[in-house]
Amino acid sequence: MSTGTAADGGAPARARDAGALWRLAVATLDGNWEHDHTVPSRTLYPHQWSWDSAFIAVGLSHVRPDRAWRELRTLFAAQWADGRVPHIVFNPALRAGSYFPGPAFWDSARVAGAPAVATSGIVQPPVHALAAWLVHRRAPSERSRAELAWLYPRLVAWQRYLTGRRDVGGAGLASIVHPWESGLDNSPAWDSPLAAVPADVAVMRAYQRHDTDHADAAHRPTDLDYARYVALVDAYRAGGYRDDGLGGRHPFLVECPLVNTALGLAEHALAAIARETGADPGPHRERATRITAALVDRLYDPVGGTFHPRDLRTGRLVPARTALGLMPLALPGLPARPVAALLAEACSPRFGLAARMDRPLPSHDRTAPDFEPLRYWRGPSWQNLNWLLWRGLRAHHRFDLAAGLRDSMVDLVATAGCHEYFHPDTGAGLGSPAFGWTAALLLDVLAEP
C-alpha cells in the first residue's frame, strides 16, 4: 500500500477526505502538464496518448476548462487526412530513444496523409467526442461553444475513418488490426487471435523496452507478445497503414465490444454537439442505433450472457470472458434483455459488481484459470473500465450499483494514490504512480452527487 505524497501520485492510507482526494488529482494533472498537452505518466507514457487525453480533458473540466480544450485540440491537430486519431503523439523535445516504440520505429513521416508531427499509426477507442460533449456541459462558455464548433467537423471524420475504412467485416463495426487500438494491450481477449500471428521472440533482441524500466516485468506483456505486436505494426507499416483490402492481408482483424461501444457513444455525443453547433443531430442518432443493433447481433452471445471480441480471421467469438463484455452497458440504447444479462454477469463472481463491493472490478474474469492479478490487464482494476460501466449504470438506472462502483474507485486512490491501475484483490497501487486518467476520472466521480 502506498503511503507516498501528492508530488508521486501516493496518498495517506485510507485517507478518504474528498478535498484531500481532490487536491491529490489536481496536483497530478497538473504535474503531468506539458506545455500544450498532458502525459499519462512522467515515467512510462512521457508522449500524448489518444484515449488518455479523452478521459484526461473530462478531469479537466472540473479544474483547468482551458487545459482540457487545448488536450483536445491538440490531439486532433495531429488528426490524419483519411480522419484517423493517431494512438501517440510524439513530442519532439524529447531524445530520440526515450520511448519504444518510438517515432523512428513508426515513420509517419513517409506516409501520404500524416500529420507534420510524428505520430503512430494505429487508433486507440474513439471516446473523444463524449469526452468533447462532457467538458463543455461542465463549463459551457462562449470559448467551449466555439471549441465544439472546431471539433465537430473533425470527431465526424474521425467517425467516418472508423465506420468505413475500418468497417471489414460489413456489419457497420470497426475493427482494430492490433490489440493496442483497444487500449486492453494484453487482455486474454487477444490471446486467440494472437497466437495466429507468426511472430519470433528473438526479435525483440533488436529493440530496448523501457516500460520493464519503470515497472515490474512480470507485470507487463511478454516478450512474445511483444513480438507479435512489433509484428503487427511490421506489416501494417509495410502496407503505407492503408486499409484497403486489410481483409486479405493483415493478419489480426478483431470486432472489439469497447471500440464499437465507444463508436456508439461518439454517435450519441455528436448528436448533442450538432444541436448545440447548429448541425442535424437526426443522423448521428440513426448511426448510434445502427451501431449498437450490430454489436447486439455480431459480439453479443445470449446464452453466456455477455459481449465477445469477435475475430474475423476465424468468423467466431473469442471466449474469453473479460470487462470488455461489460462495456455496452454504457450504451444507453442497449435493449433490456442484454442489459440484465450483462448486470447479472458484472455482479457474479466473475467481477464482484455490488452495492457494497469488497473488492475491485476485475479487468478479467477472476474465476478464470488465466486471470493474473499483478498482469497489466490481464486481472488488474482500471479507473477508465470502472468510469465507462459507472456511466453506463447510471444510464440504465441501478443507482445502487454505479454508488457501490463509485465507493470502490475512490478508495482505491484513497488507499493507494493515482496509480496506473491496481491490483483487483487489494487495491495495492501497480503501474506507473502520478497517472493521468486516474486522476483526471477520479475527480468526475468526486464531482457527482
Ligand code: 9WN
Contents of the next structure:
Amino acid sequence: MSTGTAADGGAPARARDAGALWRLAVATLDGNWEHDHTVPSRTLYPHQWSWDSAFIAVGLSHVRPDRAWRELRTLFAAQWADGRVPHIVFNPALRAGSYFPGPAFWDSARVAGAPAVATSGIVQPPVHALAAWLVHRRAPSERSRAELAWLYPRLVAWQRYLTGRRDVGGAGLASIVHPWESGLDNSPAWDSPLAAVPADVAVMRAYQRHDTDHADAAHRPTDLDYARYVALVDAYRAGGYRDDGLGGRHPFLVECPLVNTALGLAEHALAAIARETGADPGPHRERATRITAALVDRLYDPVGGTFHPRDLRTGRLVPARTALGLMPLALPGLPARPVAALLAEACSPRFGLAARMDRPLPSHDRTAPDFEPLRYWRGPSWQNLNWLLWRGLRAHHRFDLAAGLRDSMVDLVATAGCHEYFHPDTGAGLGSPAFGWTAALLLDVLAEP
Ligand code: 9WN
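Any chance you could show the form predicted together with the ligand after that form predicted alone?
So here's everything in the complex, that chain up top.
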C-alpha cells in the first residue's frame, strides 16, 4: 500500500509526510473538540462516547494534555452511583433528534443513581484506566498526578461494577447485555445470540434513524439489527437498568473477549496508577492474573486456536472467528500457548498480519462466507482494533509484526485521511471522514515508532 513513486525515489508517503499526517490528525481532533469533550464525529456521533474518549485522550496526550484530562473528567463526571460508565454522555446543548437513540429513549433521568446529565444506560469496553495511565506517562506532571488521584477511585468503582454486578456467568468475567457494549455493534460474533432476541422490524417505523442520513445504509447495521438493539434496550430499561437477576430475564448475555481483555488491561494499568498515587498495586496485579486466567479458561478454544465470545444463554462459544478473538494478545500475562495460537491466527490468510502487510487488518475473517468488506464491523479495518493488537504485539516482543501493522495504520490515513473505518482490500476511507479515534491513535503510533 506504499504510495511512493519512482519520481520521488520510491519513498513511501508516510515517511515523506509524517508532519502533514500529524497536522491532519491534530486538526481533526481540534475540529471535533466540543467545550469539555471530543465528539467521535460531528455528523454521525455528535455526543460523547465512552471508549472513543479513552482512545482520544491517548492521542490528545501528545498535543493537548490538558484536554486529555478534561476528556476523561467529563466522562467520569457522568459515572453512575453503581460505578457504571455510560456509553454515551449526551450534550444537552444539541437539539433533540440529533442522534438516535437519544436521551428520551434512554430516559436515564428516571433512574436513581444516574447523573444529572442525560446518558445511555449501557457501557462500552473499559479501556479508560489504560488511557489514563498512558496520558500520564506521556506527559507526567503535578497536574497529571492530581488527575490520576481523582480518577483512581472512580476507575476502581468502574472495575467493581463490571466484575461484580456484571459477572453473570459467575467465573470472574464481565458480561455484556447489548452488542453496543462490545463497541463492535454488528460484528458477526453477535449474529447468533442476537437472532434469539425477539424483535419485529416494524417497530422501527416508530423511530427515525439518523445514521443513514450521514452514512451509506449499505454500510450500516440493518433495520432488523436496529429492531433488536431497541428491543434489548427496552428490556434493560424496563428493569431500571438493574443487573440483579439478569441471567433469568435478559435475552442477550455474552462474555466478550475484547471487553474482558480491556478489563484485564485495566487492572494492569490500575496497578501502575496505584503505585504512582501511593495506593497498593498488589490487589490489582492479582485481579489482572485472575481475569487473564478466566479469559483463557472460558473463552479460549485450544483446538481452533483463538478466542470466542461465550453466549450465556446457550452456554456455548460463538463459532465466528472475528478480530475480537485476537484482542487477548494485548494482555502481557497471556500464557505462551494462546499467544502462539493468536500470532498464527493473526498471520493466517484470515487476518493477513505480516511484517510487510499488503492489505489492512480486517475486523472479521476475510475467508468467511459472511465477510462483508463494506459493512461496519463485518470486515472493514478499524484503527482501534489495529492499535490494541499493535500494543499486544509489542507486549509479546513481536516488534517485526508490530512494525508491519503500524505501517499499515499509517498508510491507511496517508491514503484516505482520518476516516472512521477502511475498506479491507483497497484501504479506501469509509464512514465518517473526520473521526476522533482514527486521528488520536495515529498520533500515538506516529509518536512511538
Ligand atoms: C452506537 C461512536 C460509536 C463507537 C462504536 C461504534 C458506533 C454507535 C452507533 O459509534 O456505535 O454506540 O451509533 O453505531 O460501533 O464502537 O463507539 O464512535
